[in-house]
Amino acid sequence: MPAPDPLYTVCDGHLCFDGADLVELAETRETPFFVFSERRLRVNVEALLGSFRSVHAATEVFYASKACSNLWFLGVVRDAGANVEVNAGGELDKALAAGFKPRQIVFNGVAKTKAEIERAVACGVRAFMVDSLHELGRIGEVAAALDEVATVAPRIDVHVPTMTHPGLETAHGGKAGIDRDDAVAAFRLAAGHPNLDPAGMHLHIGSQITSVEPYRQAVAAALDIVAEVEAAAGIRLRFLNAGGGFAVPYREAPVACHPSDYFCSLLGAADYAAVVGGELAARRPDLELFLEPGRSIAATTAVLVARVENEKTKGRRDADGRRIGDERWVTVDAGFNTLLEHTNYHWYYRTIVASRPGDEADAEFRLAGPLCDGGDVFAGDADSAYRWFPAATTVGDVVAFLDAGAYTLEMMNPYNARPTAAAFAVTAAGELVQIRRRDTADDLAAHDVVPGAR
C-alpha cells in the first residue's frame, strides 16, 4: 500500500482508490481502464497555488494540458483556479471548449503553424512562448495581417543541467528555445515590431526534476538575462515564466534520493516555491511569476486498472545457457499502447495486485504487457527486472498501476488494434462518472480508406 496516501484504502479485501473498489469496477467494465480522483486533482492545484503565492503573491499557474487534456479534467483544473498552457491548435480548441477564457491561455510549442498562430492571435490568447527568432517573425507577420498586437515571451535556453531523463531535459542544449547568446536579438526584434509586445521571458528547463538546485541556477541566470535584454531593448518585462517540471515520487522514497534518480523525490510544492518564488521576490518582485506544471498536477490523480490474462514459468539461464533458476511471468492486458512512457522512457509505475492488497508481496515476477513486441515488458522494482507480488498472483487478478494520470490518456495508441481505454472519475461528491469511452471496432477503422469502396 502506498503510504501515507489517504486515497488508497482496503475495502472488503480489495484495493480502493478514493473510495472506488477497483476490483468491483473491473467485474463490470472492460479492462484496462483509468480511474481519476477529482479530490486529488483539486488538492494538487491548490497546493501549487498556495505554496507559490505564499512566497510570491503575483503567481499564476498555467496547467500544461499536454499532460492530460481530457475535457472533464480541464474543467476541474479551471474550477480549481488554474489557467492553462497549450502546445498546439488542438489543445487550444480543447481549452476553449473546457471553458477557459483566451486571457487564461498561453501558447507554447516548438513548431507553431501559421494557421495555429492566426487562431491564437484572433481569439486573444494571453501570450505566446516563442521558440525561435524565425517564429518571432512569423508571429509578427500574422499579427500584422490581422491588425492585432501579439504578446510574446521568448523562450531562452539558460543551459542548466537538470539530471532528469534525457528526453525530458529542455534547457541544456537540444531542440527547445532560443540560444542565450541570441536573447538580446530576440527582444530587440520584438521591441521594434509594431505588432509584438515583448512582455515576458520563458525558461522551462524540463520535467521530473528532483532537485531544487537546477531551478536556483536557472532563475538566477534568467534574471541576469532579463536585466541585459531590458537594457539593450529599452523595455521593461512584466512576467517571468519558469515553466514546470516539479517531480512526482513514482518510487517510494528512502530517507534520501540521489538527484539522478528521477523516479525518487522527497520534494513538495513548497520546496520549489521557496527557491523559484524566493529568487524572484528577492531580485525582481515587480515581475509576475508564470508556472506551467503538468505532471505534478496530473500524475497522482489516477490509477490504471488492468487484469492478468496469462502466466508462465521460464528458465533463468547463465551465459552458457544452463538453467540456474526459474522466472515467473504474468501478462496483463495493458502495455505500451496504454502506458506509452513505460517503453519510450522506460518509465516506472508502482503496481499493486488490487485483488490481493492485504497479502505480502513476497515473490518475484516479470511483468509484461499484451503486445506483439518484445519491448512490452515493464521495468522492475528497485532497478531490477522483477516486480514483487504476492506468490499466489495468477490469471484473473486485477493489477493497479499507480500515479497514472499524466501522459497516459494523451499517449494511448491502438497498436495491435487494441481499443484505447475508457476512463472514469470519482467526483468530489463521491460519484463515479465516465469521462472517456473505450474505443469501438468502428473507431479502430474510422480513418481507414479503401479506394473504390462505397
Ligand SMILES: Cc1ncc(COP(=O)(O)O)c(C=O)c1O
Second form
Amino acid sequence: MPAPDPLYTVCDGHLCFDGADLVELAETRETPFFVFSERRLRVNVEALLGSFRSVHAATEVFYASKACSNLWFLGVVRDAGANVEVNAGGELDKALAAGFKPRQIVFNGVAKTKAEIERAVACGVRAFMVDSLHELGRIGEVAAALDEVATVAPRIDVHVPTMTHPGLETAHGGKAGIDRDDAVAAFRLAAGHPNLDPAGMHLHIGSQITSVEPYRQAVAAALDIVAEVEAAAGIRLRFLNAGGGFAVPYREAPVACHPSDYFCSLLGAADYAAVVGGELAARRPDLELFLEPGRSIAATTAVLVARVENEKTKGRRDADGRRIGDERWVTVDAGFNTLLEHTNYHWYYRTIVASRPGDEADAEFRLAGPLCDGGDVFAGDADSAYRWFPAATTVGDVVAFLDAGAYTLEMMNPYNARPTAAAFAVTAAGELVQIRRRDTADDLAAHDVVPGAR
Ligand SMILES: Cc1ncc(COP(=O)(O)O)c(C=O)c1O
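Other form of same protein, the form predicted together with this ligand, not the form predicted on its own:
Following is the full complex, with the preceding chain placed first.
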C-alpha cells in the first residue's frame, strides 16, 4: 500500500483512516459513505492560521463553506478559530446554524439576490464581496431601505493567469469580478454612497493553484490597485481579501511537479503565507489580510468508501476493431453522483483497495462508476486510463477514494435515483459519529409532485 498520508494505516489487514477500519465499517453500513477526521480538520485550520499569522499577524481565515458546508464540519472549523465565507443565502443559514456570529461571516457570490442581500444586511454580516457595479448599487439600495451601512469589498479581476483547470480559474477574464479598469469607478461609487462603507478589496484567482507565482503577481497587482483607488476615491481601506485556492497534493507523494499538472503539489500553508502575507507585510502592513480557503482545509479530511459491485473483461481493440488484448473492468457503487468533479473537471482521486492494503498493486483495471453514462469512468493513475490494483481485486472488495473532503458532499446528486451518501466522522476523542444520513427511498421521491394525486 502506498503511504500517502499518516492518517492511513493498516489495521487487521484492512485500510484504516484515523483509526477507523474502513472495511469493517462497510460491513455494517451501506456503501458508498464518507469518513471525516476531526483531528485532520483542526490541523488544517491551525496550519493556515499559524503560517499566515507568523508572517502577517493581522490575518483572518474565512473558510469557504462551498467546499463543505456540513453542520458538524462547520462547527469544528469555528471551534478551531476560523471564520466563514458564504456564497448564497443557504450557506448563510448554515453558517448561522453552525454557531458563527454574523461578524464572522463574509458574503461572496456572483449573483446575489435582493432577498439574500436583505437577509445578510439585516443580520449584520461582516462584509460583502461585491461582483459588479450593478451589485454595489443593489446592496446600497437594500442597506438604505433598512437604514443600515453595509461594509463592502469590490472583487477586482486582477487578470493573472494560473495553470489550474480552466474551469477553476477566476481572475483572468471570465465571469467573476469587476474589470480592473473599473476599479476606481466602483470605489468612487461606494465611497459616495451613504449606506456603503468601502472597507476592503477582494480578489480570488482560482482553485488548486499549485504555484505561488500567480499569488505574487495577484497581490502585487491588487496593492497597486488599492493605492490607485484610495487616491482616486479619497478613502483608506482596512483589509485585503486574497481569496483561497491553495492546492492539495492529489497525486502521490511527489518529489517534483510539472507546473501544468494541477493534481501535483509540493506546497504547504507556509509557502503561500510567505508570498501573500510577505507581500502585504512589506507593502501595506496596516491592511488586515482576509483569506477564503476551502479545498486546502477540507480535501484531506475525508475518504470515500465504495464497494466493487461488478467486474468483467472486455477486448482492447485497435482502430480496425481487431482485439489486441484484454481489459479488466471493476465497477464501484459511487460515480459522478457521489464525486461530481470526477467528470465535470476530470478530477483525479487516488484509490486504494481497502480490503487488500497489503497486496501489491500489480494489475491494470479500468475503474467505473455505477451510472448509465459512458462518461462515468474514473481517470487512471499517472494520466493513463488504468488504475493499478492488486490482481485479485474482485466483486465485494472495498475501494477507498482519498482526499475526498472538498466539493464532494456539496455536489452529490441523486442521479439514476441513487441515494446520496451518508457521512461519518472520527472525533478528536477517537469516537465514530454520524454527521450526514444517506437518502432514503422516500427522500428520492420527496420533491416530486403528481398533480391531482392525493
Ligand atoms: C470567491 C471564492 N473564494 C474562495 C474559494 C475557495 O477556493 P479553494 O476551495 O480553492 O480554496 C472559491 C472557490 O473557487 C471562490 O470562488
